[in-house]
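The chain below stands alone and is given in structure tokens; this is the form predicted on its own.
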Amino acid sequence: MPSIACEVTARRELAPEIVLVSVHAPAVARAAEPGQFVFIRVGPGDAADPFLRRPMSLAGIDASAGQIDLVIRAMGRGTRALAGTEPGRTWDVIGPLGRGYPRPAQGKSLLVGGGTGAASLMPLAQSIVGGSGPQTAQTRMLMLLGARSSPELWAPGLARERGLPALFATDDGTAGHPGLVTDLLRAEVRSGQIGTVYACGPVPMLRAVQEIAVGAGVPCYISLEQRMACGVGACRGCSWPRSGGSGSGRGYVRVCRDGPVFSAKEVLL
């Protein structure tokens, strides 16, 4: 898949260090699903510094707009320049990339988002909601939305933007629920109305989650965050372990070609 050169045109500030990036990407917008993905890097003149690209899942897609939006946390050199680019420069794009969320089975949906994970939770809740009224989407959908502490707590800011019912927790209970967001999924499928659960976020919530709706016999999805060096499935070194619960046996799967989205019960966390 070719690279397309497309220009930054928003950028805000959502958390300390956290940032939410709008770019004008037609194409890409036009094409892309919720749970997928952009391999991206500032260019074209800084193109070979950092030299490998970063995965970015898609936070927001307006196809009729043609714009994605990014959130993006700056950790490492390659995120921070990405978080730091400014309105009117261009970065570099190819997506969008790898496998998004199926639609929802009958009955509510439960999506599970961790830290930066809830970006990819995003369009996929905006597609359940559909332009609902707020009384209608909760009767849809129910975003649980989680974070170690209330200043890394931007999720339920975006999604109250967007008019998405949401919850969230954080782990030292400086906002919202005190604990783990996986306590507000536990107590949501005890109510027997759930159709499907999706996640994404740091693995030991994963595999909380895993366990929760597995074992509630709920269907459940979850999206993997890895590191990826070409995106397309080449070099394998996204691989993570199959569980074998699928029934297709033991063995690896590619994030970044077979996923990022996942049964929850084909892959081992």
Ligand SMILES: Cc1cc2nc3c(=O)[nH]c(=O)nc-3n(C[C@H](O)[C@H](O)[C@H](O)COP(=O)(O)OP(=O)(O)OC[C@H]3O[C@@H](n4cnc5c(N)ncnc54)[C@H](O)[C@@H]3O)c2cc1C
Second form
Amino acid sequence: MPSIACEVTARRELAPEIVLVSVHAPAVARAAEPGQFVFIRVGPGDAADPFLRRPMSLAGIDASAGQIDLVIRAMGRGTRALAGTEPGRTWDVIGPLGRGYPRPAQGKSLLVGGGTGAASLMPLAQSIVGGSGPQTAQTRMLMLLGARSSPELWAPGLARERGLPALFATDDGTAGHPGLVTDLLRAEVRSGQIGTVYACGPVPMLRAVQEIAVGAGVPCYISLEQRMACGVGACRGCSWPRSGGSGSGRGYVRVCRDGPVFSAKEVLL
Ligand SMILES: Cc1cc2nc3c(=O)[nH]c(=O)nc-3n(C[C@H](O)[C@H](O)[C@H](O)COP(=O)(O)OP(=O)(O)OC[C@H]3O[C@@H](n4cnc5c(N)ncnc54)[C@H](O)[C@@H]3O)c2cc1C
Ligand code: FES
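Would you generate the structure of this protein in the form predicted in complex with the ligand, following the form predicted on its own above?
What follows is the whole complex; the chain from before opens it.
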């Protein structure tokens, strides 16, 4: 897939070290599905430093405006450079890449996001809710959003701006439910009528989501954020163990090409 030059059109801080970046990328926006990602060259122009592109989930897809949004946490060299990009600069982008979230089964969908993992769930939430009003929206979908502490809790604000129903939790109890976001999931699943669970976030959170959803017999899909090299299935640098079987017979999936979204029963967490 060829790379495309895309202009960064807006940038705003959502929380310390976390920014929302809007990019004019009509071809990406037209083709993108919720759960897919883009692969961005970090260095300007032909600069190959850092050498590897960085994968970023699509946090917003607006095909009619030709715009995509990304939520970037500045955690290392690559993401610090991307998060600091000023509007007017151009990025070299490949995408959309990967397999996105399958459509939900009948019943209410629960979308569980931890940290920047909530970014990849935003377009899915918007596609499930569609243009429905707040009452109907709540019967179709609920976002459950978690962070370690309230200063890092960027996602509920963005969900509110987009009219997406959400509950939230912080590990240290400084905002929302005091405790883990999976406490909220457990309570919602217990209340019944849940059609599908989707999740993206840290692996311990995904493991807990998998246990709760699979234990309750609810279809569950998770998105993995594994380090990547080629991004298109050629190098196996993003291999992740499949669940089931044992030893060498078990096999691996490639997160970039087979995922990043998998059925929770398919991968070992
Ligand atoms: C499909 C996909 C979607 C993603 N979407 C987003 C997103 O929407 N927003 C966002 O902020 N980030 C996202 N990420 C993660 C992001 O790509 C990595 O944080 C980034 O590649 C790290 O680059 P860096 O140069 O900043 O860090 P580096 O300097 O390379 O590493 C800094 C530290 O982060 C650790 N690290 C790096 N990459 C990962 C990783 N993938 N998982 C766990 N630890 C890692 C390193 O071990 C090191 O400790 C996504 C990753 C994938 C695979
Ligand atoms: S990053 Fe090369 S196969 Fe996935």
